[in-house]
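Only one chain comes next, encoded as structure tokens, the form predicted alone.
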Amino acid sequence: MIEIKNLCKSFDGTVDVLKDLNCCIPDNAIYGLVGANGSGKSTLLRCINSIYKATSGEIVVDGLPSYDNEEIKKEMVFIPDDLFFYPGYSLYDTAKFYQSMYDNFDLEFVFDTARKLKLDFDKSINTFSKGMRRQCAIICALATNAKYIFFDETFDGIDPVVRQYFKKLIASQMTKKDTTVIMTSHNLRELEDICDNLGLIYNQKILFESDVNTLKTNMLKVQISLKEDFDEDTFSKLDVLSYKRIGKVATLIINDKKGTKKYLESLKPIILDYLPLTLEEIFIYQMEALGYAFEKMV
């Protein structure tokens, strides 16, 4: 487990990138960190991986302070947004480099996955396209079998078909090796079908954090129409996050609590439909309830 307490990071003692940030990343989960470009996602990952030293606060991994802890570093691999490969290195050279640092590196996994994706094993990676270079980095990271794998802007430059392949590969790795995967994106839709937990970083801290299943089961999107005239006050007994009415049909977003559906049914509606909510919609309404405009955050 990764626990972050009151983390602050500033550069040159003047610019606060992270301030009093608190976060808990559970074991054997895929944790998605969402936020606009420049919100501090990359800085947070670099602090956890000891690339940056925190200005203040704590980062504890498996009960131990993480900064410059060699034992913990052996259990971590970080793939940054700005990829770097040694000049002239092929995928084979890069894999052997990783193998020299990670005891459980699976070279056969790299061979098999590269073949499936038709990646030339002996060609210089720096001659590859942006998406192909990203594929090579993800393959090598998964092959380390590290306990904690960090991806910054995970699927940047990868086409949709290959992206889905890697999502399945990451999920399989997590299940097979009890791995914890932490991935960032400025695009919530990119993460919603793979993550177990999500955190929204805004104004230098984690503004909102929850597991995905709780988010999806604790909120209802309802379309309803009644025989008698009605307005928003009709639903005042419920925890309504959003109310919109067009003609005789209203659409409500409701925090689902005990008795919510029973109350709606007691109104004897002409129309009562429960509609699926995307994760993006859930975040939008949660942020509106907190007084924020979600579109300004991502």
Second form
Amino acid sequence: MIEIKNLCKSFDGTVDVLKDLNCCIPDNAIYGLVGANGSGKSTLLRCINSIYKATSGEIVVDGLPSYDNEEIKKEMVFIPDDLFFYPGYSLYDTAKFYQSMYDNFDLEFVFDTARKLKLDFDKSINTFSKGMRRQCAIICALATNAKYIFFDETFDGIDPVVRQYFKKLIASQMTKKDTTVIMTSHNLRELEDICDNLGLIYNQKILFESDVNTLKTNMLKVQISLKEDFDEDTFSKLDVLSYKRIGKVATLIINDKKGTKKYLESLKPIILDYLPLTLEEIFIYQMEALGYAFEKMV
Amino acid sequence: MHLKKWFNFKYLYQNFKKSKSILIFLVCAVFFINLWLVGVNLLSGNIIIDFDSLSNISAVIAFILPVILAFSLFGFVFKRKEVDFIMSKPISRRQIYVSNIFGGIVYIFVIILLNTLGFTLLALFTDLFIPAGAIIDYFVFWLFTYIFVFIVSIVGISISGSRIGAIVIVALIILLYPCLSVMNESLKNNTEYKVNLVCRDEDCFPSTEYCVGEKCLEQIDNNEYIYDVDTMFTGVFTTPIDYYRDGFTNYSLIKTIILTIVYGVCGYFLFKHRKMENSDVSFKDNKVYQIVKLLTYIPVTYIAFYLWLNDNAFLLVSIIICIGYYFIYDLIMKKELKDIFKLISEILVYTALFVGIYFIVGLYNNNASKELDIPDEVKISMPVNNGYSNYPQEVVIDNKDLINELISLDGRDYAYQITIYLSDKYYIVRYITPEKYEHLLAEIDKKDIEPEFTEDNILHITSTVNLRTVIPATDEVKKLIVKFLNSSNTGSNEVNRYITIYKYENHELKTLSFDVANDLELLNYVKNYLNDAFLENFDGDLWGNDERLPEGYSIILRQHRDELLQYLEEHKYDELTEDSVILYSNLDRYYINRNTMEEFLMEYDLNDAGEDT
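Next, give the form predicted in complex with its partner chain, keeping in mind that what was shown is the form predicted alone.
The complete assembly is shown below, putting the previous chain first.
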């Protein structure tokens, strides 16, 4: 588990990128970190990975301070948004480099995956396209079998087919090993179908974090139409987060409490549909409930 | 202490692997250039190699190779992407620093060792004479000097966020102090300055002095009298500048090692706390930026000041230098020029400040004075003649009257120059008469003057006539040479019969050339080698020089060349006499017994040159 306590990071001693940030990333989860460009997602990952030294605060990984601790870093692998490969290095050379750094590196996994993705093993990676380079980086990261894998702007430049392939690969990695994946994106939709925990970084701190399943099960999106005339007050007994009405049909976002569905049925609606909620909607309504305008954040 | 906490071999291997091209190129380039530069002496006939000859390329590369090496190993800190790549790997900053330092030192060790082995091979398998001491000195001196520059480069890298910034820091650490020292010396040389020499005894007054109160004040009008006075930056240099100033003699291995350790420890803490987000920007911290800029501005303002001081016509040039540098520095380091008015005001303030300091230093140096008591015991350096040449000999005398007498002398036209050391730092140069010189010699304990060359320290012997001709330094010949040097039979000045002996002492190759003609035993020994070389190199052109031989002698010898050569071969071990004959062929000389030569002439009826031709 990664616990971050009161983390502050400032550049030049003046610009606070992170301020009193608190966060808890559970084990064996895929943690999505979302936030606008420049919100500090990458800085947070760099602090966790000891690239940057925090101005103050503490990062504890599996109960131990993580900064510059090579034993803890053995269980961490970080793929930044801006990738780097040594000039002239092929995927094989890069894999060998990773192998020398990580004790549990699986070279066979690199061979297999590269073959499936038709990546030339011996060609210089720097001659590859942006998406192919990212594929190489992700393959090497997964092959380390590290406990914590950090991806910054994970699927940037990767086509949808390969993206889905990697999502499955990450999921299978999770089931095989006790791996925790931390992903950042400025695009919530990209993380929606893979993350099981989400944190929103805004105003130099984690504004909101939660388990996605809990979020989804705790909220209902309902389309409803009643025989008689109705308005927002008709649902005043419920914990309505959002009410929108177009013609005779209203769309409600409701915090799912005991008796909510029974109450809705008791109104004898002409239409009563429970619709799936997207992560974006969940975040929007939760943030609005907290008093933030979500559109400004993401 | 757990070694793995400090050192990660796998990382080091990978770090070298990614830079292998440049590092292998450097090893090969330095090795081959070194061997070529030393080996080319063979072609030019200069077969005697000392430490300086070995150091030609190494001295230049000392400022390049360690810096490139440091950039190869630590250069990742200048690229944000590479910082992410390396720093996120399971390796601590401590391991990165120590592993890279270790790797760099091993690399330097290998490169210097390879060159050392190359020199050793040259010494063993060619005609070059390279003293083993010079090779060892080369190894030790350049190994530690390269390591020093390497460590300093890492300090620069740890402080700065860009390569150019790091180079500036390295240049400041290595060059600023020597630069200040040179500036200080030049300020001193512009002026007359005074030294107070305190004479408690009236006999010690220099003849040109005049006295003020109890003190004898001498107006010094040149730097010969007491050269070294208290000035601000004198005498302390940073290796490898020591080499450029005084060669190996002023080099301190201990100083180099201590400085290397100090910089190494500083570098460790700087690297450990380095803000890795500071890449691509020379100095993120504005205070550090300003300090570095000001330090680099010192020599610039000095050059401008010096130009102006020497000629007012250079005032405009001086101003352009100052302003131009200040702006160019910002353009290079920050890639922008902000707030021009602020920059100009900075230039005015700092230039005025530095020029003010130069005036003060100049004033200080002008009036630099030192009160020195005449010590009861002084060290004197004087030339001692061993019959063949003069060489400096240091002796200690405690005869107060003699000390006072020597100090009071001012006969600059006299033949012998001596240096009287009043302390470790101050000395006086005096000129003494031959009589006084003899007197001084008589005062000196003879035991203090060791013969410069002994059987133990003679390493190499060559013919002065032809440096290619090496006379093997066997125990037998060394014994003969030392016996000869200690004898009084050394008066001849026959230039054609010289040999040169070599020794390597105090990191210097010392030589002594002398005539062996008056020692027939030694001459016979030596002539065998010279005669062999003559016969070996003989290319057909032959002539004699003995004026007592008939006119046209050389033509006659040329006509009977083959017969003569066979004759010489048969008689080459004939004993020589004092009036032996010398035959010439290019650079070589053949020494032949006069009777043997005359027998040859008789045999071929060549006594009358006219008849034969």
